[in-house]
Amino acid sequence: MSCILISGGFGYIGSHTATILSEKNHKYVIVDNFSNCKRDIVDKIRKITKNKVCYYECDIRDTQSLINIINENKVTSVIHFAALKSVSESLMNPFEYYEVNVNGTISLLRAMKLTGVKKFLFSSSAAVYGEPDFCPIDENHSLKPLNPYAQTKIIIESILKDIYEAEKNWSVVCLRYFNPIGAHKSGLIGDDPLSGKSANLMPEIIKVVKGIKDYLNVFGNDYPTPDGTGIRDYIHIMDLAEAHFKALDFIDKRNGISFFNIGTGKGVSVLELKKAFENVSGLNVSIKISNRRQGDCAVCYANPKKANVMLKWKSKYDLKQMCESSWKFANRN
């Protein structure tokens, strides 16, 4: 039976993808250094999947350990999530972002090359597009990173293109995510507001309703949008996890390198998301308007048609369901 290595498999997106793969009876092994998650995530995945969770505590820059893990588990493909992911932190500490994201990926790819594994699914980001020239954004949009985090994703995509040019028997898919929110239906796993350094919008909203913070910082209300706040494409985490399952099937059947936008194709403003969460929870989310953040664009949402057609994937969950699952997770934890 083929085995999938999931780097960073205990993070927000990785853990939800692991539950989907388990549901579909895929064998996987997780590699994580626990820098961006709590250790109880292992038990939570075990509880959801009712299966043993095979994992190694390992940094992806440790190439020899990766080689050993790939050989021991007869790994046939890799899903690569492990990365630092805070835009604001990347602006303050670019060196660390290049070191972990770029060098870490090179280490993982080297381990794959030395073990003959050539199926690679990469966790990229819509951040590669920067300030959009048009919306909805398709995969042919120019790449104009606004921060070092986005730049690391572009560098890795370029490395993957070059690897495929040199060795045509690689099969690579880069999924450019828009904005994942929500949680697993069990309420056991989700985007933990107390884990990691990310300032994603939904965990910030949860911090306010749980009394951890006094208000939600809204960065800019003077954008050229209907209510002045930034517009993003929010996608349910389980839709995103399902996209990985479909993409694995895709790389199993052909060689090449492909890029796919993973989003709903709908733009939602910060204030609209706040309002949707208030409707679901029955609670008020206090806000404070702050200055725009460096590296943020006004409007960004996907044209997901390529993924709809080629991966046979489509988002299923709406904004209300995203808020409901986030609220359930907040209450269970």
Second form
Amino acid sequence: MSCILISGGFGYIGSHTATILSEKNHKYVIVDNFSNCKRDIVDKIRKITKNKVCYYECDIRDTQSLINIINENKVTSVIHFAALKSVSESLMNPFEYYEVNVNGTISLLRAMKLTGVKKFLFSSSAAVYGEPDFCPIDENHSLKPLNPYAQTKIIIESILKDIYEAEKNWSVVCLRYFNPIGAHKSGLIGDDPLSGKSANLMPEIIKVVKGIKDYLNVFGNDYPTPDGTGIRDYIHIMDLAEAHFKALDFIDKRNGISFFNIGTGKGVSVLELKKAFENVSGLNVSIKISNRRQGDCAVCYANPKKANVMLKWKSKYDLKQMCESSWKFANRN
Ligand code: NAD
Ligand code: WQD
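Okay, that's the form predicted on its own, but what's the structure of the form predicted together with nicotinamide-adenine-dinucleotide?
The next block holds the full complex; its first chain is the one shown before.
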């Protein structure tokens, strides 16, 4: 039976993906160093999947341990989530970002090479496109990193291209995620970073309704958009998780390297997301208009057609369902 190694499998996207893989009876083993997740995540995944969770507390930069884990579990493919993901942190501490994201990935790829595992699914990001020249963004859009975080993703994509050029029996997929929000329907798992680490829009909205913050800072209302606030492609975390299941099937069937946008193709403004959340929760989200955040663009949404056709994947959930699940998770935690 095949076994999937999930690096960073206790994080936001990894934990939701693990529940889908379990549902589809895929065997997996998680490798995580717990640097950005809480310990109770293990028990939560066990409760959802009604299965023991096989995992190792291990840093992806520890190549020898990865080799042992791959051999012990007869790993056949890898989904690589483990990374540092804060754009602002990456500007303040680029060294750490290159060290964990780039060196960590090289360590994992080396462990795969030494054990003969050649199927690799990589978490890339819409951040690789930088300020879009056009929307919806397709995969041929130029890559223009605006920060070290985005640069690490581009470097890793390039490394993967070179590996495939040298060894044509690799099968690699890079999924470029847009803006995941929402939570598992159980309300048990969701976007749950260690405190103070996340400043993305949905966690910020939740902080306001839970009274942790007095108001939501809306970063600019003078963008060239209908209501003046920034537009993004928010995608339900379970749709994103499902894309991994489809991509694994794709990887199993052919060698090569492919890049896919994973988004809904719909743009939603900050004020529209705030309104959708208010409608679902019945609560008011106070706002304060502040200056634009450095490095933000006005509009960014995906053209997901390539993934729709080639991965046979399409987003299913709407904005209301994204807000409902985020709110359920926030209430339970
Ligand atoms: P997350 O921080 O919630 O999860 C990452 C997991 O990796 C955490 O559990 C953390 O403990 C673990 N980890 C970090 N460094 C590690 C190391 N050196 N060794 C072992 N484990 C380590 O992040 P996420 O939101 O689940 O993102 C997963 C991936 O998707 C990342 O590569 C991220 O860059 C990418 N991504 C995320 C988003 C987003 O908005 N969440 C968007 C685009 C791309
Ligand atoms: C969304 C919109 C903000 C917070 C980031 C990364 C990207 C990817 C996803 C990893 C923007 C506005 C936000 C707030 C606000 N992650 N906003 N007040 O910046 O689109 O993408 O996460 O790969 O790489 O850059 O997401 O949620 O931070 O912002 O007004 O308190 O909400 O200006 O328009 P972003 P976000």
